[in-house]
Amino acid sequence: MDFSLTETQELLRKSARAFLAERATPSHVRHAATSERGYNNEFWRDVAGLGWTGLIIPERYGGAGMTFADMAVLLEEWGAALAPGPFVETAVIGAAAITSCANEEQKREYLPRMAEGSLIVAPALLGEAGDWSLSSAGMAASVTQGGWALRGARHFVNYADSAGLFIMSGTLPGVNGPAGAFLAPRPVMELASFTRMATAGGVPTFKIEMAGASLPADARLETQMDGLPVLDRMIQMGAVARSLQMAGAARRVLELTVQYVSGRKQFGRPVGSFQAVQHKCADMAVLLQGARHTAYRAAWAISEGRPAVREAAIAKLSMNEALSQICSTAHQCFGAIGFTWEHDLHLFTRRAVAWRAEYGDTPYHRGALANALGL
């Protein structure tokens, strides 16, 4: 495949890198990680003003109408900066699910607000066990006279306190019923309880408990999205989006490491001049390049409207391994300074731990790949 960027994508990459270098500095990331909301409102408004929150939303709903392959370029830069905010949740997963599976009235109601950045979407897909296969949903959807009622709990919901719209997964009625996806606006969540959970990544994450929220009949999204069950496709898109962010983070860790070993002197010479250190940096670069290609391959497949089950699984498996190894090797090259709270490297290491588990951990994607290969 040709992984070279188009002229439009190159312009997007350059503008994103310049903007994030100025506005998503390490101090900004640190402050966001310790704040209640998890991101700065002014920063989010500026991101929306650049058109990024509506990048893949069709033009007729106020978006830019670009492809997931275009979004991939932005996601890599977003990950390199560790930029805070519900970008993947709203501008990628939420935008794609509502564009593909909501009815026309819902699209007109939600998509323009998402494109302008005034509506945050929170996918709420996981039960207590953290099972990405959704086999133990933990949320039951029952049929009522007017539509649906949801009862149960969702765990590990990012930015739930900021969200104006939730995409909830719930087990449908019947013996071993499949899971469905439901749009739940903030007002119907008034009786739900939100409990903040402690996680490694510094993102506000919540447990949501619902004692019977009432939803209209059209709250359930259509069952298929690009030929896959809608929840499976949402997880798949999240996995590819996280893989692209992880590629950006890994690239930045490599850059920081090369910069450090080039300037840090020991025995009267830069430590980067020692062959053992050069080999470690070379290994990091090889890991990054291979895994990054799998992420872009998966993004291309999604842009083409393909199921991309194998591509998404390979991308997430590759980046889970690559980013963890790159961060570990970077700590070896930095030595003691890299383990201190004040050093930026720990920001990437903590985010790597969180991202490994999101939108399918390694066991989940190994199983998905095995099933796709008929093993």
Given for the second form:
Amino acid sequence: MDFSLTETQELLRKSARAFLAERATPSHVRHAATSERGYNNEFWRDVAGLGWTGLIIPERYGGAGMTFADMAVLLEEWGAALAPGPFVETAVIGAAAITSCANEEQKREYLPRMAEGSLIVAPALLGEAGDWSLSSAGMAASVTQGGWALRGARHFVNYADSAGLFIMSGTLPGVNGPAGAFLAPRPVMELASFTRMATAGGVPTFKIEMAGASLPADARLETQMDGLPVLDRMIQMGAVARSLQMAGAARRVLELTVQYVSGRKQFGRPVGSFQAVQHKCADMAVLLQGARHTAYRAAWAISEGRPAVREAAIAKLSMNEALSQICSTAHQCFGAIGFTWEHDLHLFTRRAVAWRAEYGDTPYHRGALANALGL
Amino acid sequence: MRIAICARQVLDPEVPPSQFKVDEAARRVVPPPGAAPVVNGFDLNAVEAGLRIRDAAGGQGVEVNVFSAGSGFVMDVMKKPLSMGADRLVLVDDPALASADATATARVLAGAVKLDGTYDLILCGRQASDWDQALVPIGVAEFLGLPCVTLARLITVKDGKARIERTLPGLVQTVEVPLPVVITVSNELGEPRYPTLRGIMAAGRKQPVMVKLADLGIDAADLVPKMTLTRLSVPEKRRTVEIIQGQDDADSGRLLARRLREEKLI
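Moving on from the form predicted alone, please list the structure of the form predicted together with its partner chain.
Expanding to the full complex; the earlier chain stays at the top.
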């Protein structure tokens, strides 16, 4: 296992960092967070123009055919910039699920549009009250003459108002096992009700209620993805993607903190020259390095097509803990200025709160890890 | 048409000022720990200029090659022009070039360009962000026996001639010159394009052409700088505060405006 980046990945990292520093500035992030859609169309078009939305989509469907390990590099930079947009939803989870589990016709229909950035995908996997347990009720799929009907609600669906395609999870009739994943294009959702939810992260998030939406028989995705139930794998990919974003955000918070304590003077010297402050920064760096490695380890395992159950759980658990602590310590180092609205630190802190819960909160991943260890 | 771009690997000029340090005894800039080098920003403008000329020709029949002379190249840095769309990267890598002055660098670059065949355009950044001398392009032109046009913000090529808009303070000058010619490109040309994924993947597959000084018929001993660096220091910052006190606020404002005008600040 070699964690050093390849030359191509280094080029990608540098290019992504430069593009995002220029285009996903803190003022851009603030503006997006208060806008209706939660992201800027022009920005998204440019991201797609660079090929990022098709990074893991096979070349024959208009993508670049790169790996999840390559995507990891981009996700870390995306997280460091807090770049707004349905990137993880569309370019990671949606792209992987459709590439692996949709039929050929669906792939030809959806993947090229996802790669060119014109089709947004919204995974709708979560039951009420943030319960990531897949067996939880909330959306029931029933067999109809023409295919399937979905009835129930999905919560915390990011960018649902922009999405042209939904991947809905729903319990199956008479099956006491994993739920199914269904492709629901926008027209099917016309009769669904969308209610915007109040969340901390500045991302438009919705509750979707469906009263028996009809889907064709082939709307259900293959049951298995890389040897795991498809929904488990989707959540796992989301968890690792979020972990990588969190690693980027944590790195940026540490950079901002070191920059601040190096310049801010008190008692005639930079506050960073005091040992107590140095220890705090050192603790942040140690937390970041350890957790970041777990995220890259999990990305590598997914890239290799391994089940990666332990790796994904460890990565999300580690990053949930690390980013929370790093943001908290950063606020202490910044002092009063870090608590103001005008300062950018709260953008990271609030996003950390949202990311901690998404694609498996700490109790969920503790359970997943315990199960994987046979406890 | 063949276009050569001269590019230089430099210390990232975006390094925070608090991390910028000079070793006065050794007369050298101390790179901050972990600071990665970059391709000189103006040289990326030159790459962009070359690629725009190729785009204008419909992407056909125009070859854009990048040349660099130096030591200790970081490949994922130097491949950036390739990821933007350049065709080939030619590197002259020799320890003697680490301390080369502008004359020596120009001589080596001109030699490498000449060795690679005939070129119609040689594009360079207007200056490098390490020493800001803006001498190398003029030197390259001299060694190649070509005319040199500086500070281009727009280049169009037609019928064996280059039409160049030059950017000057408060003025734009348009000149025409027969090919081949050396042109220095300014940032007014526009932002260099960001590499696409396809460009990055293509750059990852390409290997640079490595050239030795011996291939150019140049002896390292001939590259000893003619110019001697006698002192390198960070200028002292002097801040003075002057309180403008008038009889009332309006008077203070008038006096402040007068003072600023005296200093030619407004």
